[in-house]
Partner chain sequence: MRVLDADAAVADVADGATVLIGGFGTAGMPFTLIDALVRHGARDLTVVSNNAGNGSTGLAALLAAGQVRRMICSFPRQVDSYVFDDLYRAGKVELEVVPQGNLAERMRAAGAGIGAFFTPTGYGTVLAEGKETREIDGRAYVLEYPLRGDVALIAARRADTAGNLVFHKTARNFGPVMATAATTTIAEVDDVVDAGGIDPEAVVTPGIFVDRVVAVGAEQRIAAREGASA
Amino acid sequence: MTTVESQLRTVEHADRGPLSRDEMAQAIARDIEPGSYVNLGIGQPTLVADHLDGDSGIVLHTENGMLGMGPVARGDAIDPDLVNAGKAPVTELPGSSYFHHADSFAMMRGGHLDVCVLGAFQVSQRGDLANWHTGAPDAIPAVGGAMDLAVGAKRVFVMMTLFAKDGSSKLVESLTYPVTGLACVSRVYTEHAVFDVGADGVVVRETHGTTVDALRERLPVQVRRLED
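For the sequence just given: structure alone, the form predicted on its own:
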């Protein structure tokens, strides 16, 4: 049982500021079960690799064909031939392996990943995911392997900011952006709070720099505490 799942009540850290990206990544890393096979999506989710316990037995998978990926490579550790799906330089851990892109997608589609961590433009209260296109005329669609991960991984975590640049909530009642996957997300990590989403609606597990009551005033969805 993870630290967050052992909580019986929602924890409100109103006296602290919102989480930084690294702190969000730390929170996700703590909630991944030891021994899990995990894919980290392009962008913010790649930070999770830097916060995993080396003794946890967690194996990172990248869709361009690698198992056993380590933290992001820096300085002299950079090998231009060793990159993740987002083309960022990465390290390799002992026992790592390489394989064809098609084999990597077979792992994703075959249900062999325990967790994937994805970014998002929107997540609905029932766990629908939109993360590949905003629908804007000048936007470049880039679904990549997101659809395969969304339906293939046993658990889908989302790491995103809670509010868009215009102040609108990215946690919504229903998606207004093109859909990546339906009812696939189980947990959302943001700088202001951690949410469980699904058939039972939205549950706030923990807040940072705010309260559940304050979130209720800003969010377009109904949220409840763990103890409600």
The other form holds:
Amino acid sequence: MTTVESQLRTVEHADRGPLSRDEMAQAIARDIEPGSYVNLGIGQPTLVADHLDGDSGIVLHTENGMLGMGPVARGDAIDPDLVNAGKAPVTELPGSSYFHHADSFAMMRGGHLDVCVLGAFQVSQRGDLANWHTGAPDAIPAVGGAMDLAVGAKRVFVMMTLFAKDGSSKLVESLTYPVTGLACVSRVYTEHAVFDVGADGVVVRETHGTTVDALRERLPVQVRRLED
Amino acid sequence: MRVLDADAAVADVADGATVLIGGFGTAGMPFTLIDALVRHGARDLTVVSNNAGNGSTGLAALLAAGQVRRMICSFPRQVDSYVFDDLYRAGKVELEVVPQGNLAERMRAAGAGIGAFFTPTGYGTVLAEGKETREIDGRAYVLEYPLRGDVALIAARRADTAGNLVFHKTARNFGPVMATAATTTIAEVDDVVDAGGIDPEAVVTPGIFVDRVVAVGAEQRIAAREGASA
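Switching conditions: you have the form predicted on its own, so give me the form predicted together with its partner chain.
Next comes the full complex, and the chain you just saw is listed first.
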């Protein structure tokens, strides 16, 4: 299988529709190196676990103090003392370990996690992330581990829809939502395209159900092709 | 270390105390000790915990009793945090939101005698507004201070009579860190065994960090979590 890492040219899949959530999760799973330590954020990113190859040696970290997290627990396997970051009951895999919160976040902050996958309200062209607070005056602020994950993992992947419900792009020139972390996101997976973001701006790696030229019409940021 | 019943263990918690309460959601929450603190009635508490209560038991019951003036936590808003949500919207409880890793590290620093530390977490965000920052080796950091408790209430699987603790799966979470960060640490456990009954290599929290132990029993612990004793 060709990994996206070795890709030299932008691939446009204009002949089929946008990616489903599961296909987005599959695309992310494909880009995670075997043997990686990975944290999957609450919500959509948890779908990535369903697409990881059991033989890949990828180890899942959960912020509440576990490496080697297994699938969601069902029936008799449910233990209220064994939960994931979303407080859902999970299972342990052979080789798993438990540790306290300061160690768990040292794994993030200390750069020991290879990849984390997070949802987002907005990502800026330089990789700034907004995913913790809408900024609405009546919202109760709650940050959890979002800011720690954003600055901690070696690579931060975002999984999100490209456009908000009002049609506006969630890939933006600069954030209008409250910041979670600055210049921390390296790649953004959406149903329409996969982007690299960072100091060099936005590069389109692949499109789904659209073309780079069509995206340029709808996005408020300048985008390049890999070969540009 | 002394083995006490729950009411005796929390009897000297003062009004206005800062209370560190273990747990991530309900995993590792010391329900029996919190129920005792509700009966004790200490008020104007500052509570440090990852969340702000679930359902109507545990920390939610302490909030509902009007004993908490201020919550310091990372993630108050949950699907079943209605007790906190209502108090917060009514202006009856103050809230300080702290990134989860900073919350843990601030307590670790308190327990380890660290005066303050620079962390990259939160830099450039509203949660770092007004805080000192510094660039170190090209990276931006925020200065954070220790977070100490007068009392820590935690839950563990087992203690021995020397106060050594072992935990159970992800219920460990904040327990070992909070145990180091409080003047008085109180642990509720399923059972207490004789010294030597826990393999020294397996001890997670050494007894030096534990002042009082309450033997709850697994059945009562589960009943307290379900709210049966409330």
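C-alpha atoms forming the largest set that superposes within 1.5 Å between two forms make up the rigid core. These numbers were taken from a predicted model, which means no experiment stands behind them. Residue numbers count along the first chain shown, from 1.
Once the rigid core is used as the reference frame, the Cα position of Val151 differs between the two forms by less than 2 Å.
Core superposition gives Ala139 a CA displacement of 2.6 Å between the two forms.
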